Every structure is written in structure tokens, then in C-alpha cells.
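One chain is shown next in C-alpha cells, namely the form predicted alone.
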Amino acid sequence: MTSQNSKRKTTVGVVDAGVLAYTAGRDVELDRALLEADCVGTAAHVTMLARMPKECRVLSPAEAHKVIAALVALVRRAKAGNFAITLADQDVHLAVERNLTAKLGDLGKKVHTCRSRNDQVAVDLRLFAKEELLGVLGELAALADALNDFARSHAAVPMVGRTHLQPAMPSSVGLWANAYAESLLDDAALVLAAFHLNDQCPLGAAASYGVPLPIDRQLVSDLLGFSRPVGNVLHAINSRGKLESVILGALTQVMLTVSRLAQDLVLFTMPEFGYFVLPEAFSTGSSIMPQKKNPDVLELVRSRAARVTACQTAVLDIVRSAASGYNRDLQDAKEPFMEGLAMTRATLRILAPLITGLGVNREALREGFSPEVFATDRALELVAGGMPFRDAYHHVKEHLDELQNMDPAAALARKTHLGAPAGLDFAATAARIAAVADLVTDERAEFHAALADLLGTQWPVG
């Protein structure tokens, strides 16, 4: 039996204290990251309510202005560390409503008209994700730029190309680093696709089925700087969780690229290779071995890549068995979603200066070449002289002694076709990187301008 003393009063009724703690979960902590999004979503909603037909208008324009001023003040309070979400609030939505009611009285009680926490959290997460994905794209472009600059600076430095981790063919540091830059640019296309999918406004869906008042969902979408509203109100709520999994899927590809980069660097900075030297700041020591310089950052990149993949898997598993309409299961998709975004962004930020400060050991790289590395090049030379390829293949295989004294630099210089060591188009890569960076600048400026117009003050709020 539940005793009366174990019950807690909340905005939406009296709830058993244990049930309240269990159902609120970590929202009291996690929702702090959604405070600004919830406030701007509420500002757009009350602006729309004040523009409804007079016969059913919920708020006057003057009342909407008061609410927006209180919301801006609330954002400033939060930035100053003077805002808290309590367990009785359950989440950021009811915390904002509580604060508005405390300041504005009955006016604060009106802001939830024609809304549900279902479409509130959906719009909050999309606004949050929009800003975060722009951050991901900007940081991805910065890392790709660092890799491309590193590749350009060491374009002609010979490096053994490997398959199965075994020496294979002559390659270069430029080819190696530029390959990762191009991989990140392909990943950026996936992140951008997720960004555009996210850039739709679900507000006005309410509890998944719309409301019997003539709300203007297009207006709310425009006020919040979205490209368009989600068309179907049930889909607006059903897309929760699935959208997060799509975003995490794009982030997983980013992390896959940087995890392989990290693995290469762990190997190639080992004394047995010695191709590269990590910057001093990115090498940690041992508690017992004075001489150690460990690639802890790179090892954690590999681990964080696995964790971002796990975040996507968690969200997929949460969503896959949910029936249509809102289900509370979706609350548990919030934490892995936020965690995956945070880990991806932190990883991109830590790797850019690491690449910029990476040392190159030209002597060790050249010493990595054994005569056998030139076997394929020699076979193709024989083909150019008229020998059938398979005959040239067997000739070289049986006469590996002919490969002594081959010059790695000369071998690279002969590979001039598009994308080969001497045919890399660093300018084209740089142009693709600049296009991503410019897109981030333009999208962020447009987004922030819309929110500034909505609130009547600069955005982000100072």
C-alpha cells in the first residue's frame, strides 16, 4: 500500500514519490540542455496563439509579449546558474510553466493551450539537434581541413602502403592523410542529410492527433527557423526516436572514420614503426614507468566510437517495439542521443589540434620500404614494355632480386593519375571543406536570426 506521505504534488497531479522518481528518470538533469529550446518553442507557440482568429484567441499580443519577456529572463537566469528543474517538475516543460506561472499568474497557466509535452519535447529535441549538428559539421570541417593541410605539407613524403597490414605498394603520407579528409567529407554528407531530416517542426501535433482549434503550424515553423512543419501530426510524434537513430547513425559513420584514423596512429607511432610522433600534450604518462608516453587520446577515440555505435543501437532497440503515438519508452532515447552527440563533438575537437601538431619521421618512413614493395610497379613497367600482365606478374615473382635499389620518391612521381600519390587534388578537397564550413555559417546565421526576431533580442541570449 502507498501511504499518503509518500505522494508528491506536481503540476499534473499527485504522484507516488517512488513512481515520480522512477518515471522522471534523468530528465531533471538531462533537460537542462533543453531549457533554451523549450523557451524559444514556447515563445513561438504563444506568438501563434496571439494571432489566432479573435473569436477563439487564447492570448492577446500584449500578453504574448509579456510571456516572451519572461522567457528571455528565464534563459538569462539559467545562464547565470539560477534555474533548477525539480523532481516535482518532472521535466523542463513543466519547470518552465511553473516559473512562468509564478511570475505571471494565470497568464502562465495559458501557455500550454493546444500543446502536449509530446510535441514540446519533440520540438525541443529538434531545436537542440539543429544547433548540435551545425556544431558537428563545423568541427568535422575543421578536422578535415587539418588533415588536408597535413597531407599537402607532406604530399611527397614516401610511405609504405599496406594491405592486411603487410607492406604492399609505394604510397605517401599525403595520400594517407588526404584519404581521411575525403572520408570525413563523405560523412559530412550523411550528417547534412540527417540535419535536413531534422529541420522540420513537429509543434502543433499535441498528443499526436492535433487540436480542435485553428492553430497555425506553418507560422510556428517559420518563427523557429525550421525549413517546414512535419506534415502529419501522428508522424510528428512517431518520428521521435527514429530521427534520433538516424542522427546517431550519421555520427557513427563519423566516428568510424576517426576510429580507423586513431588506430593507424596508434600503430604508426609505435617505436617499431616510428613513422609519426604525437604532440607532447596528447601523450600521457604511466604511474609506474617513468619513460612511458601513451596514446591514451587515440585509444579513447576508438572506445568512444564503440560507445556512439552503442548509443544508436540503444535508441533503435527502444523504438522498434513502440506502437504508434507517444510511448514513455521514448524518454529513454534522450540520454543516448545526447551522449552520442557530445562524444562525437568532443572527439572531433580533440583530434584537429592533434593532427596539426603531428610530427613526421621521414627517415623511419623511408626505412619502411623493402625491395618487395616495388613488385607491382615493376610488373606494370614490364607491361608498358609489351609483356602480358600475367607473364610480368610471374616474372617479377620469380626475380624479386631485380627490385634492389628502387627509389620510393621516383615511384611516387610516376603515379600521376587522379587520386594517386602524385595526382591528389588538395585544392578540390579544400573547396569541399570550405563548402561545408560556409553552409554551417549560413545555416547558423539564418537560424539565429529567426530566433532573435522571435524573442526581440540577440540570439544566443547574452
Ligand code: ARG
Second form
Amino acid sequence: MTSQNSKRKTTVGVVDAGVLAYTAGRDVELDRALLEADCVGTAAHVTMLARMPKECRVLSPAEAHKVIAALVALVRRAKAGNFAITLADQDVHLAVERNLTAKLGDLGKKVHTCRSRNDQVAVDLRLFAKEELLGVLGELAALADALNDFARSHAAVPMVGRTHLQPAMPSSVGLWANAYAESLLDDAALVLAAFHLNDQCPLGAAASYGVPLPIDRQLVSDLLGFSRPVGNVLHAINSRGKLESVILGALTQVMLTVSRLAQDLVLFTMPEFGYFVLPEAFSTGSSIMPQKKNPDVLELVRSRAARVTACQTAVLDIVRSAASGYNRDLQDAKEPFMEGLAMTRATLRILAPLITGLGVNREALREGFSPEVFATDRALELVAGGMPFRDAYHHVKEHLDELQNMDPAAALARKTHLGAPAGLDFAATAARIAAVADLVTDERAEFHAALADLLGTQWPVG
Ligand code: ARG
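Would you mind giving the form predicted together with the ligand, to go alongside the form predicted alone above?
Zooming out: every chain and molecule, the one shown earlier first.
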């Protein structure tokens, strides 16, 4: 509610208290996650300012060092829980400036030269996203690995393959689990594409249109470990929100994969199927029914998948109506972006040990094989003996009684072509997963080395 009597002094002017609360929104809480990125971005910016041509240099190298030391101290303080963003700050950017000015006086007031909060928040979000996406990829690789290991250990365990959820053809536990590992690898390619788009530095765009001083945007990009600066300063600002929607789109695909995995497991752990048994720690009880073992984790995986999609939809709809150049709407993309990342990562982390601990009931799986499941195999056996397929099809349809006593294991052993139950290359899947994990290790090492160089201390700050 606005009130004429209630004015609040902020770093950038006096504002009505109600307007301040409405416009700052949840930034005072959410921006705490951006503190490290904000300090690192500022360190690169002042390093660059100190290397500008002498005639327009606003900071000396010694002053830049002082600022960086204060930024490192601030990161340490935040780690110890001694950093707060106040409503008068509005957001992390002005909270950091307030802290620097309190400590360094006039020097603190110089750090915002040639910069706007618009390019500052854009770089913060990209630095934050870079670390988060490496986390996503690492956790995705761990889950894919758990699925592929599970698949390999149960490669020859027969499981009815279903279409329309009806029994269809002989299949294996290995085929089922390996399919999800491969789906996650496809999703990793999307996450990686988003990672590369994100890996461009927007700093120097300032409000949206650059500045009339010769700043070095390439240097700032290099100092922060980005692959390159965003080419056009207006695009650097316009890509905020759009980029988050691309990232959330990739995460939506990851969650789509694991939601279907969860749905399979909800079904196949039902007593009526009993194919799989959830690890003890992942079964939840009921407050009234003493016997219950519920798959709450799997159910919440499904709902979290819906929520990540909702996060992407929210961001898309926010960006859709924003004109070019900075608009405050973009601030509201922050919450769904952070939430979507957090939900995806938590989901990947909880599923990996669930898969590793999943029990397999071979008897229940075998009981799923009604004779009809072998109908197509039998028809193709007749084809191999020279009968045209359609004739074989009708023959089997009219003689379903001939399908007694078929052996599921033998049926599996005959499916040897590429990608079929007996033709799966688990080692190849494992190698593709390892390549994702290696990429995460390399990218993270390179990123952290750049930040350590910039700050002259280890990164993450100890
Ligand atoms: N907290 C703001 C955001 O997230 C920072 C940028 C504010 N810029 C402005 N022109 N009001 O978008």
C-alpha cells in the first residue's frame, strides 16, 4: 500500500515505502544466492576499470586490489551468515555497494562507474547459472550411471515389454533401465546447449546501450572465465529472461524423462505388479494405515516435473511482453528460474540412490509373461521358415494356443540386433555418461581457476 507519509531513503533516492516493498519484491531474499556472483562480477569490473587508458582511468591498480580484498572479505562474511540485504538496499547489487562504501569510503562509490544494475544482474545470473548447470549435468550423469549400472546388472532379466500398458513383447529389465539412461543423455545435450548460450558475458552493456568510455568487455569476459562477451550490448540485456527460459526448457526435458521413470516405478512397485521393490528408506508410511509403504518420492517427482514446466511457462510469459531494453518485469523471472533449477537438482539427487537400491523380483517379472506375449516372436519364427509375414500373423492369431511353454530368457537371447535386449552396448552408454562427467570436471576446473586468479585466492572461497 502506498502512503504519502511513509518514505524510505535508499542508495538511489527516497521512495514511498509501499512502492519500495512492491518493487523490491522477493529480491531481498532471492538475491542472497547471487552474492558470490555479484562480488566476482564486481572484481572483474574494477580490474578492468584499473586497466583503462590513463586519461580516463577512475581507479588505480592498487585501488582495484583494495576493492577485491573487500569483496573477498564480504564473501567470507556471507559464508559465516553475516550478510543481509535490507529493503533499503532493494537488491544484492546495492547491498554490496553499501558494504564497500562503508569500508572503503569514496573508493566504494566508484565501483559502479560504467555499469548499471541491468548488466550487473545479467552477469550475476549467468555466473550463478553456470555453476548450477554444471551441478545439473553432474547430477544427471550420476543418475544416468545408476540407471545404466542397474540395467547392466539385470541385462538378462526378462520383463514384459508393454505398449498401451498392455503386454506386448518379451523385453528385459536392462532394456527398460538403459532406455532412461539414454534419454538422460539426450537431455544432457539440451542442457549443454543452454550452458553454451549462457557462457557469454553481458557486462559492459550497462543500462542496455553501452557507455561513452573505452571499457574492455573482452577483458572482463576473460577474467570471469566466460567463453566470450555477448556481441551486442542491447542483446546482452534482452537475452535476460529468454536465456532463463531456454535453460528451464532443457530442465523441463530432464524432468519429463524422470517423471515418466517415476510413473513406471509407481506402477511396477504396486503389489499387483510387484516387479520392483523400493528401498526401505524411500517408502513412506501412513498416519492411519499401519501396513502402508507409499511411493511419495516418486509421486513428488511427477509433480515437481509439472512445476518445472510451470516455471518455464512463467518465464516465457514474463519475457513475451517485455519491450527491448531493460524492463523491471525481468526481475520476476528470477524466482521461477531459481526454483526450477533447485527442484531439478534435488530430484536428480534423490533418484540416483533410489535406483541403485531398487529391488528386483524375478518371479513377479516372470509371472507377467502370458503366452500371448510371444505371439509376434512366433510369427517371425514362421517368417524365418519362409512364410509371408501377413500369413504368419493370421496363423498365430488363429492358433494362440500354440504359444504355451515359451521361454522368456530364450526369447530375449534371440533379440541380438543393435539396441535390442541382447544387443545393448552398456559400455558405450557408460562412456557417453563419463564424457558428460568429464566435461563437468574440466569446465568447473577452468571456471574456478579463472575466478581464483581474478580474486587472488582459492575459489570457492574457503
Ligand atoms: N533487482 C533488479 C532486477 O533483478 C536489478 C536491476 C534493477 N534495474 C532497474 N533499472 N531498476 O532486475
